[in-house]
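One chain comes next, on its own, written as structure tokens: the form predicted on its own.
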Amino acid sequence: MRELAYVNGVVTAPEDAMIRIDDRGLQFGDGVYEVIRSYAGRLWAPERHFTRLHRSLAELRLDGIDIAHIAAAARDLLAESRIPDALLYIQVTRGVKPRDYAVETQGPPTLVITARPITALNPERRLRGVRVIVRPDPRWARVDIKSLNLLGNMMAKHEAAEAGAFEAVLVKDGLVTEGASTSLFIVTDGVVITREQGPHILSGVTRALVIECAEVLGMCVEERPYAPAELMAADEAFLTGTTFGVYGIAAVDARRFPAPGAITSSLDALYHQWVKEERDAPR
């Protein structure tokens, strides 16, 4: 078992991957990226995060690149690490190219691959929940395409963690978006509600399976607007992610909440369920 990165089809430890200087990627924020975890070895809603990825490039018109081709990549790049719990980090850029905004020539694409151990998660963050601030959303227009440009994430990550705080939750025009690497989700009188897809968040796969779980269960999903008020005045809120699944909100600022709550609890235990059950292909 050990951790590999991949750069345009090298293979090394991460420690020596290399890109050049002048690629867009780190130039620009030029590029688009995806995270993938796997369970005893097997990617997790693999088709789902590829389907998210191809979208990606389409909106940055970045060409060059077949989708299975990076699927294979990244499959072949789990196997040869042998982690069984595995976080798999995919980054394409629009590759090198002398520093200019324009474009005028498509060019080879930068693919970087790294697949890594997954953190291993606090277990008190089920049981328990989390803490979240509300902060002002400072991140670009498109924040559906899922870009390198992540400094108003890492931003609003910042002041939580300063805040002893899990993570920010980001409101822009007086609406609730989503957490700064997260999916939000409030529960309100049985009603399940997340905002609706479009350019003010990103479509989150796990998002997208806690709904489909919640539809399961007979539970009525709303994705829609809401205010801050609405936030607060709700019966339980809870995160999706990637890496950990749902955890529970335990306070937002000084409002405190069940957590996790009865409906929050029924979607995590189905959601992880559906892990064990290997319930993770696209309707």
Ligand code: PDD
Contents of the next structure:
Amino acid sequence: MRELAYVNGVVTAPEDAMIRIDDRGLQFGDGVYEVIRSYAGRLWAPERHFTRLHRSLAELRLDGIDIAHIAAAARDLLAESRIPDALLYIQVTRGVKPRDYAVETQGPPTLVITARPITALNPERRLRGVRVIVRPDPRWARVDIKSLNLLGNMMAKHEAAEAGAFEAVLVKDGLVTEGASTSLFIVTDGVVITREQGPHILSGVTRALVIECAEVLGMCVEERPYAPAELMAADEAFLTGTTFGVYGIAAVDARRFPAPGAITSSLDALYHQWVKEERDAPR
Ligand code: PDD
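The form predicted on its own done, now the form predicted in complex with this ligand:
To see the whole picture, the full complex is given below, headed by that same chain.
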């Protein structure tokens, strides 16, 4: 088992991987990415991640790279790393060109992939829930594209960390959007509520799977806008994301929640059952 990096076909240890200084990813953040995890050497929800990557590439009109090629390179790197529970980071940039805002011609994109062991989940967080703070959403207007432009996310997350919280819940135009690097759900009177898909949220893969879990469990799901006051008045709240699955929220600023709440717990249980079934399925 070893950490590996892939840059346009060259596989090395991550510390030996090189990209050119004129790469547009470095100069402009002109690129997109995906984070996929594996359980027991098997990618979790790969089709959904590759579909989203395909969409991000298309939205930025970043062409010249085939999604099947990216998927094959990612699978090969994971196999070569022999890391059972891995975090696969995939990044595609518009490649190397002298710094120029306009994109008249496009050379070959740069494909970077790393395979690393996933850092152990914090069982306390799953058991007792996490604290979050509420902050203005400072991001650009197309956060549905999983682009490399993560300054707003990073700064909000940093503020959360400084406040001793796990996440910053973001608010734009008087409405809750999502966490800085997570999707957000609230539960009120048994109804599971999350923001509708659109330019203001990243359409999370875990978000979609948890909505399916809720539907299987016969719960009512509403994808719609809601204000911070509705979050504060909710019975339960929870976060979702690829790396951890489902985390109950124990506090939003000074407001405490019963974490994890009953509905959060049943969604978490079904989600992990699905993960386990996929992990243990015969190959
Ligand atoms: N973050 N919202 C934002 C802004 C995110 O960055 C992420 C994922 C999510 C959850 O999406 P998913 O369920 O597909 O992981 C929601 C990744 C993991 C990251 O940037 O590291």
